[in-house]
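Just one chain follows, in the form predicted alone, and it is written as structure tokens.
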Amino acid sequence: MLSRIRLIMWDTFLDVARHKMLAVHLVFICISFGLFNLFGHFSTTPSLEYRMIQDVGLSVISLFGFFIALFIGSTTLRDEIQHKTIYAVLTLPMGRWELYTGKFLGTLLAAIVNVLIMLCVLTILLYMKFHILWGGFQWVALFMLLEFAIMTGMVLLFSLSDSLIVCFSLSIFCVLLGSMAEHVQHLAAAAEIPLLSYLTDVTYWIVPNFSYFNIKYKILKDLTVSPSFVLWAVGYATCYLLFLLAAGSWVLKKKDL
């Protein structure tokens, strides 16, 4: 069982790496070099220039990470269903949940490697220009990887729908709502409408709360991250990923293939 899942995971990762990774990294490297020129007029205050490049660089990685999650998650399994290559796999002595688990882990690995490479590129360029090691890099990397792992797993689940438009729409809606979940909940509470507050509370527990992983601004201000908060975020991400895995396996099992 584990060997079959590992084989599908590795095959999925290699398929994404062959066709979809290189162009993203080249574009990001070009944008990173552009950032150094864009903020060159702050060279008289290196600390400010460093902070601005770091902040904008992380924002660009967040944007790229979302599009990577959207692109990888929406095409990995859907392409196999459309091209009917999935039928050859389903004829093997393998459960559908094993197939989905392998695809799930492969897409997560591809998204994580993409984001990690972009973070490393930004860190290396910052060090080459300013000769400063990025304090708190490990926490930014960990929380961004958790965030984009959830995004990728969520898009993969939505890719089992019959429409690519539905997949994109649900993914974008859930990411936007998950990023603003706490703000929406506070606004609903301030409106003092019981039904609206109840609906927002239910949505708050269903949609992933990405505010748990948005710590880059804390790190940029040199604030510490408590171990309890790290454990809570890792536990939350793990539970939500297991939920997405179970839901996707169930949907694939019920899907008429």
Second form
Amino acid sequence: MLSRIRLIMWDTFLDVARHKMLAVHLVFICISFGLFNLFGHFSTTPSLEYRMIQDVGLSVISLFGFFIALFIGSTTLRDEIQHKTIYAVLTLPMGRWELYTGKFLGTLLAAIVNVLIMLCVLTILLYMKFHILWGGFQWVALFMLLEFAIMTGMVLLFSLSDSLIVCFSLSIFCVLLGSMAEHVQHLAAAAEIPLLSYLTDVTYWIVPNFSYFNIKYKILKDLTVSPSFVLWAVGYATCYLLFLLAAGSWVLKKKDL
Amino acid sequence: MSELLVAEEISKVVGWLKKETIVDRVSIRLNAGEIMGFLGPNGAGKTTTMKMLLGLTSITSGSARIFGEPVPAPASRIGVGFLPEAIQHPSHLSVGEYVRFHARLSGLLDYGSEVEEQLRNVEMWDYRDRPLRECSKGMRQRADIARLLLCRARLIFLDEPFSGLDPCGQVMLKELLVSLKEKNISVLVNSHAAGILADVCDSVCMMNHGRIIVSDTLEKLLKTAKTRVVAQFTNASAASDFAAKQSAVAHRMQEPAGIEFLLDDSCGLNELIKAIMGAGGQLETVAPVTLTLDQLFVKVLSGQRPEAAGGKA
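For comparison with the form predicted alone, please write out the form predicted together with its partner chain.
What follows is the entire complex, opening with the chain shown before.
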């Protein structure tokens, strides 16, 4: 069972790695180089330039990370179904949940490696220009990886819908709502119509709360990241990923292929 | 013979508001080493039936068992293989990698020598390092057959395996099917290529509008009650004189001095033979009339009874 999951995970990762990742990395590296030259002209002091590059670099990684999650998550399983390769696998004596778990872990691994490469490129470029090692790199990496793991898992779940438009719409909707989760909570509390309040509250609890993983402001202001904050975020992400895995396995089990 | 596959009145209903029955109470029995052909027009429900038996699509009503295990339990797929129609193979894998990937998924631990054996069986060993995206459709089909054999499939489902293959590919696949039968592997093959199916199948199931309309052994299906008798006479006038005397029997003159008779049943056959011999004629052919599978398919679909149709001897 575990060997099958590992095999599917590795195959999924290789499939993504060989076909889809390189182009994204090249674009990112080109943009990064462009940013370095651009901000060199605008900033007045080296420290300001460093902060600006760090800030914009992380924003670019967030944006690219989301697109990668959307791209990888929406195509991995969907392509298998459309290309009918899934039939050859599912007619083996194995449960559908094993296939989904393998695909889930493979896409997560691909998304994580993508984001790690981009973060490493940014860090290396910063070091080459300013000769300063990025202090909070490990925390940024951890929180971004958790965030993109959830995004990828979510898109993979939505990719089981019959329509790509539905998959994209739901994914973008959930990412937007999840990024504004605290506002959604306030809205639920402030809503005077009971039904609206209830719906908003339900939405708040269902969509992932991405604000738990937003530590960019702490890193930019050189604030420390407390262990309890890290533990909470890791625990939340783990629970949410398990929920996504269970939900996706159940949907795939019920799906007529 | 032991029954590997038993489907009892399986049905598939789709739709939420407007229900539509796409497979209607289909029953199938397949024995070990038997090749069964699934024939029917597009949209008849053949592929859906296969998918239901393979657990890819749920069964709305009825039940099916493969190797005695209820479908869709994973145990029912031990020893089962499926080659879907128009499968787009993973482009990042070579032939060898693809086959090995499935061998490992099947739980085979020591598959090294078997990979070589099965790829050699389908004449793909020399192409083991070639990426699947660079292989022709025939080569990919053969790689798939190797995959199924490697996974020790004893029951193979093939969905339109002949479509898109050139004549050489079709002949090669046909030979592969015959070799599978020799290995006592059962095959359920869904195809429009009735001519090829007639050469390899033991039994045929014809479906239309989700229902099985004809199902039996090929021998029984193609056989009709008619008998064809061909006799040669010494000259044309002797032949026409004899034909005039036998005007009650359907016949057709053959150049230069032959007559072809078509008897509706075997009654009167002995009398006709005696009469031919008595008139100095020579019997050339006495054989039951059989249909081709194409003819049977057309007749069945057009709503005619196959027994009523004429055909070649």
